[in-house]
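Listed next as structure tokens is one chain, alone, in the form predicted alone.
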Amino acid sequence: MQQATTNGTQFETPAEINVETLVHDDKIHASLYTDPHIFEQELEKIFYRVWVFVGHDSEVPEPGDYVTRQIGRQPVLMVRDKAGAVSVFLNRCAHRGTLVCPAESGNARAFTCPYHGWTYDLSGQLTGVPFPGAYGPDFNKGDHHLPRVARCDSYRGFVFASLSPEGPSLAEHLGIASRLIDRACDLSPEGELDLSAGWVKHRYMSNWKMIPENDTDGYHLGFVHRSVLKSAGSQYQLFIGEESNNKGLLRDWGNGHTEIEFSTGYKQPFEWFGGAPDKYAAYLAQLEHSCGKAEADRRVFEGPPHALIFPNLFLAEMNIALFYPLDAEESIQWHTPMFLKGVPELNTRLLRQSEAAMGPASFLLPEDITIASRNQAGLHARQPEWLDLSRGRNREYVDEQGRIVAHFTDEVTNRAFWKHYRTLMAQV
């Protein structure tokens, strides 16, 4: 297909690939992970349309606090204004397009573009233009504000943005999977999370879709993470061994949201936190005070969620992770420990636990990153063309809440991801 630039130059652009034909209910085509043209379509049809997790309101607690993030390739700025509201702007000066805020986080009274000094207040309004005499009387600062994302909304502190003015609301996008976020927040006696510890970033030499697929894949646990299972005691040892003895479950929550449910295999409260419930008696007492003993006992037995909120938020038990696509064969994941408001005495343990599980010198995440890069490399072999996703189709079922449920080692979560992916990519 040929297109013309404004000066008449002709150039070739690839025709849109019909991705629907590459995603079947039980298999997917390998090019979905390697084709740069498909990657560009994903940016347009997924990251620039759906609700994308940007940050948490605890990261910007005071007026003027800000963090910079990305939606796909587009830089955005999340900031709390003087009235206390959290907004998300495109991080681009209205003058020449420079990043208005190049820092990752901080506090500011205003944002001044480092190129020519155009200045914006915390609500994105243009307040200052150096040497304004060069502009005519028709120049209106109100026409040159920081562009807001089309839609911004939050759920229990998790801030999401959509670059499309149309589409499902955030509540519709989350659907019943909002309960997964509730499960995380409800571990706090105050019902709130604190993501103030800072973020660690890991670069994956793999397609972005391998991250959410792997995050809720139980099948790989006993193979990729064999070293940690042999060298250190953890709750994950309950989910290896004979297939019939593994009580973990996978769930499809709809809209691409998926989960590994570990609590069905737990044997005691706080299994997810290293066991030894007596160590956390003070925390448990606070939780009982806030929600009652029976509810507190249920929460500390089930523990945090291990779940993906499509497309880029991973509720990683006592960590929160987000990820960005960089190109068809490279992506980056951020993670931070999930602190619980009201129990700061747990923070040091949560921080050390986060370092041990997901830090650069840890076991779990480096192992996942390594296998993802090998997976990406292997996909460049051109045969076979298709990847099988049929594992467990014969034993999945729908539970009383409408979720599709399957065995811990099945691929129901992969199928759920690709089913929603196919729906989004089929849109015009």
The other form holds:
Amino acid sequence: MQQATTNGTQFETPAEINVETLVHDDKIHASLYTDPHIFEQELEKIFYRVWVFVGHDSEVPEPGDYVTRQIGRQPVLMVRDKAGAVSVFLNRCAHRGTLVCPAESGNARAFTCPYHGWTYDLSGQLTGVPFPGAYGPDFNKGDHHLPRVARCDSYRGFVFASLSPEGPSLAEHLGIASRLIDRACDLSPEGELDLSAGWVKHRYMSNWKMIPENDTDGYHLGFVHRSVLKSAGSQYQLFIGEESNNKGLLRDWGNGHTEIEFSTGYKQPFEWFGGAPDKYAAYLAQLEHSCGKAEADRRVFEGPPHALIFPNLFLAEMNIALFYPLDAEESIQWHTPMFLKGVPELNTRLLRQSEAAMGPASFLLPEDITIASRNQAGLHARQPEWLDLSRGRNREYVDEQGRIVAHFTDEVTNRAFWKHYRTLMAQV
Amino acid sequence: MLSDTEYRAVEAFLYTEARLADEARYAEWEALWEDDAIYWVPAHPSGDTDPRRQMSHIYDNRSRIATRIKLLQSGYRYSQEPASFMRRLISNIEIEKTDAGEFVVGSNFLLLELSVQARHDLRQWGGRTIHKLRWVDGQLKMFWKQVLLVNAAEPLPNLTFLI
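Show the same protein again, this time as the form predicted in complex with the partner chain rather than the form predicted alone.
To see the whole picture, the full complex is given below, headed by that same chain.
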């Protein structure tokens, strides 16, 4: 038995908690947000197994370009090699475990460990060991390469890694939710995104799961974001007030991937970009040139996705966000504007919108994060034990594409998150 | 050449601006701004980032400063409701006077913030500020404020008070 301290009270927690008993179809147990032992299980069963978003290939455009990231607590290195392939390595010298790359981003011809000078090329091969004569004849440099993640794959530039050699492929994990990534990329006349504006990092004192849950929760919009809805023009005005006026939808795309669909509530093209379609005539012409008028009109009406790719990628309309769990009660979210390749003048506007929407000084996320911190504090109260998740169960339906759909203010997305969470946590 | 009177006036402006920000006196703080305002907090501590290409924490023109203030005055800006208790120290003041008679002012700051919106966390912020000031009808006004946080590139807690 291990001792845990929560909110000043000592209590005993079993070393192995049967987490699936804490997640029901219509309610979840409050300890899922506060128990440090559950957090450790989440690292093992979720972050160290499933496909985790690491970065985007536009962040490392040239051979030798790299970025460092984390998967759970494990430091990783995403690098483009001389042949142009992007790989993800554990950021750890095979000799004594030193970070081979302490910088957050840059360009390198090779990675040399500062401790004893072991050197790795861009494909992770050990190429240099100072004073090799001291090793015996059995020592083979090929056995001491930079450790690769068990599996690495990408979809339209989004690079994912899995630390487990087994399990569903990336294509299986994404399933039909790959269409959400398509929806983002297809807004670019070149079909590609450019995540080169740098990441802003936001620290918050709550459990990591509150962010994916909140990201596709429509119910909170008119309450948590009342300050911005009162003070500034916003397309989100269409999604507050009486339920019957709110045409937004929520969708469960399977495997924990969830979405708020705003476009069913839009009244004109470019509503997602603050309306005024005439401002974007040049962009629209480029898009029409690439995919035809009807398809371009459809794309600019529908706009970008607002969707969570389980567990750590948030397609946040014209932003891309990822998050890191630190411990049961602290997390970090990173975000960057979703630049579209081929339309630089649009991207400058995107940058200003991104600063307004997300990040520690922005007009939206600080409110979510403040409320999440209050949730975290409140959940230390031991009653009631369960959080209700039943909102809208009586009116959800399955559409022709197999997605569960519900009204904007329902909880179908939260149920979708927890359903997949329970499946993963039940695995041995 | 900068006169003693000018030095004292610029220094007094910095102290007033800091106190209005510390005390959440939003309307009075906003009134210090000129219409060609840029309020810039880069996401990197060096300050040599290009705000047209790279993310900033804040890159406000005058109209966005007004929106920022309206949010704070709405009563629903939960990340500053109630407002943090703050005091900042200013030092290492260096003033240049331009040919146009404007002032480019560098100063260091150390700010203590007691965040009281969820838990009570004492946070420290520090960095260097570049102000650009000009005389308007006998009063100094600012048209540029760039805040180079030493931890600009790190994960930051909410930064919705007036930095």
